[in-house]
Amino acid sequence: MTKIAVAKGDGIGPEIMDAVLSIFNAAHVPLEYDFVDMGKWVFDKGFSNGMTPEAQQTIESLGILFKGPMETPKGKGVKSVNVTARKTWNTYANKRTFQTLHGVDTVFSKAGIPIDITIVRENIEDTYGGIEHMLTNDVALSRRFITRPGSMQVIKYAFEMAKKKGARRITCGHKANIMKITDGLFLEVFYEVAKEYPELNADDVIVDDLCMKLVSKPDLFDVVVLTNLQGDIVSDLCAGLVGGLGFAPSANIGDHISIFEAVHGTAPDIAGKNIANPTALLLSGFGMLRHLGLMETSAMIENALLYTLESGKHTGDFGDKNSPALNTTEFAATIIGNFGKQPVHNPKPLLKNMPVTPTVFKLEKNPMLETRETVEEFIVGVDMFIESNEQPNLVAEKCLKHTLDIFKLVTISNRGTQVWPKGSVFTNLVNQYRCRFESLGDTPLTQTDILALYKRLMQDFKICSTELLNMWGDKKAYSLAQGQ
């Protein structure tokens, strides 16, 4: 028997984890459980990251957590429990699988497209860093963090599950046509790790295009990998294809620890009135016992499914209006009233169960992720982020007067967009302006160089945030302003 931590969740939670656990147990699914203490009730109790010190522990002993939709109360500046239960414990991909379902009536499902699409999603980076600043009052600024061992790392993930799956197509959405640098990064390692794959077939689409291309021709497309903010839009756009986030499993895959879950709302108005459907978690639970080894058994248990919704079975909120929906436990018991039936449509293939005991890692230290540098690294510049409410060629006029001699002031944009020494009365201003100082003759600078230069500016501005400009051997570690 293979103990995982169960987190029931909040709202439908209960009742929907209650459900699927059932249907395990009719199955004889040889796991035991250790139901552990997370959602809004806890943040309720104080723990401020939503879960309890004995939740965490018993997680990380067991290596994988099986867990119900959860609330994050609004307005208390604490964080979502999702989102920190996946950064802290390092489960880095995402991955999420739509499927037509037969029973579940979608535009493509009447018109006989099929749809097999798996989005793979970078989990812990990107805005989800959720690291903001207020530079002005008028001004927030979010830090996007792209890195090149975090990209490796799911990118080289999604090619592994495509070559597995058998995939005919990986794809890279992105959007390095204008995020050039941290777009630019994640496309690169995607090339970088696709060289070794020959045999599958790897290109790259602008996000937008993607999802235009998605809601017209998604039989297109199987694996998609994409950055958090992009792949999170995305997924639940794919799960909107194949009858919504009712039907759309995730897992969160890491090198340590694993999470499965249901990734749609706890529908608190329906809550203890036993009538939520449970498929999505279901779905999600079939992926934690293939990735336990129970192959077997979870085809046996999705074939039923599978079999219920062919047969027109439905909960209230999907399906034939004109014939009576089933709650939530008689949809559970009419699963495990289908055991051993095969479903008409994409039947699942018995594989051999091959058990797999979670490999949980003792961890004295927390793994640094870094790439060796191969080029020499050094500084030319700075980007000064000064608030003013004074029209441009004031601002460099103040400037150019505390400007030392081993820098020359070079651009002063907006939000953006260049306003000096070139620019467009039409362009509409805030007041927080981007300084950018590069040294004369390309002379490398120090950091103390940098300071020297910030002390004299301060005496005219408030300086709201600095970034050195880096240079990698002869590669500019940084973007122009929109006009240079």
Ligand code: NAI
Contents of the next structure:
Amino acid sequence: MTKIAVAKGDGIGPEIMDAVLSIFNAAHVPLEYDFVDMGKWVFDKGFSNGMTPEAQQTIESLGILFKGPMETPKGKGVKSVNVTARKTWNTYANKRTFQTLHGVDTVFSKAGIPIDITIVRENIEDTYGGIEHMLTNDVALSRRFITRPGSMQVIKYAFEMAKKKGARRITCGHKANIMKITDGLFLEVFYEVAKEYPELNADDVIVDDLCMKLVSKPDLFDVVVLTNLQGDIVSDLCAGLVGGLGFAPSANIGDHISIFEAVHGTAPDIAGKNIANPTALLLSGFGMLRHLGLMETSAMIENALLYTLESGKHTGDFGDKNSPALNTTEFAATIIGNFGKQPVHNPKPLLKNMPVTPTVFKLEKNPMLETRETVEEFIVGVDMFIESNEQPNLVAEKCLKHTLDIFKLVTISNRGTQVWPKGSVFTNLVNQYRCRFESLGDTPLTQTDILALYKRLMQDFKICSTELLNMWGDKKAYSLAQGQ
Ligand code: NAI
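Switch from the form predicted on its own to the form predicted in complex with the ligand and print that structure.
So here's everything in the complex, that chain up top.
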């Protein structure tokens, strides 16, 4: 029998996990559970990543984690165990499926507009590295990483999944019109991968337009792939379309380890009352059963859930307020009582079980994800981020003293808007400038040249940060300032 790791989590976690496992046990799901220690109480015991070393070892050796929501202790400088788990084990694709559930009333279900949207969100990169610094007392900076191999992993997964699903359309959501280099890279990889799937209808939509279209015409979309933060926001929007967080399942898919969990959190306001809705965790469980090839078992339980919802049974967070709400245990028992029943709407076909045993990987070293860059790379300049509360002309005057006959000062910007050599006096300033220096001639620069400039500028400014300006062949590997 396949063994998986289970972490019940905090808040409502243990209640909803017990409810789901009681349903699995009643359905004789052929899985064995190894319960592991993760969550707030593990943080409180002094384990800074929210899990014990034994838990980590068990999850790494079993490859599948079914988890309840976990609380991130506030103000202790610790990172979320949920995010740590996804990042540590490189579960690069966060798949969230949103489908109309009959019995869960929404504006769209009432209007007869069916929803079946799968959001695939990149799960590792973007601003979620949490690499943030205060450059001055007034200026905070977050680093946003979008990488070619990271984008490739999640986009390939999305296309492969869309193909298996027989999707009508696969859409890339992005903001490449503004973030030309980061989102531009994600979009470029999307169309590169799309070439390998000519049978799929691939297109892209700018993320703000996507949000507008999702709330007005959700039935236009099928599979949507996005970067991490945009995907986070858009997937919660989609949860709202089908009835809220109580119906939003999620799978974090990696090459070695996968994590299945609900989208919602620990719901501290209702924890310990046995009134939480276990549906989102149960739906996440179906994703896990299908991942393990247990199609028939999953479909049988799913039909019982759909039948239960159609018959108007509900927990307190949804459904007809005039009919009494069931508590968590009663709701689970009702689903068990409906095993074998068929819902009227969207019954799931009972495909045969084809159990897949997760491959146990023994990695000797960390996999290095690298794509070969064949073009020549050279340094043509540097952006120096300096602290100053002086006017742009004075900053420029000081910079121009230090160009060492190798550099020219090209532009100075403040919050990304050019303020020198041209600008507007109406542009509000903060006490941190970006001064862009480029090579005076055509000769590429060296890191030693950059260091010499750094040392000279130090005489007049505190340098908060530096960034090299690279050329990849004839392509600029940096963006221009607004107005440059
Ligand atoms: P939350 O999702 O826990 O709660 C938001 C609202 O939805 C609350 O009113 C809650 O009662 C309700 N709700 C959530 N799940 C429900 C369910 N299954 N049945 C009925 N009602 C439900 O979000 P919140 O309050 O922002 O976060 C609470 C904690 O959860 C925080 O510590 C947060 O860090 C953590 N969290 C953990 C996640 C995870 O483990 N993947 C995801 C999101 C938050």
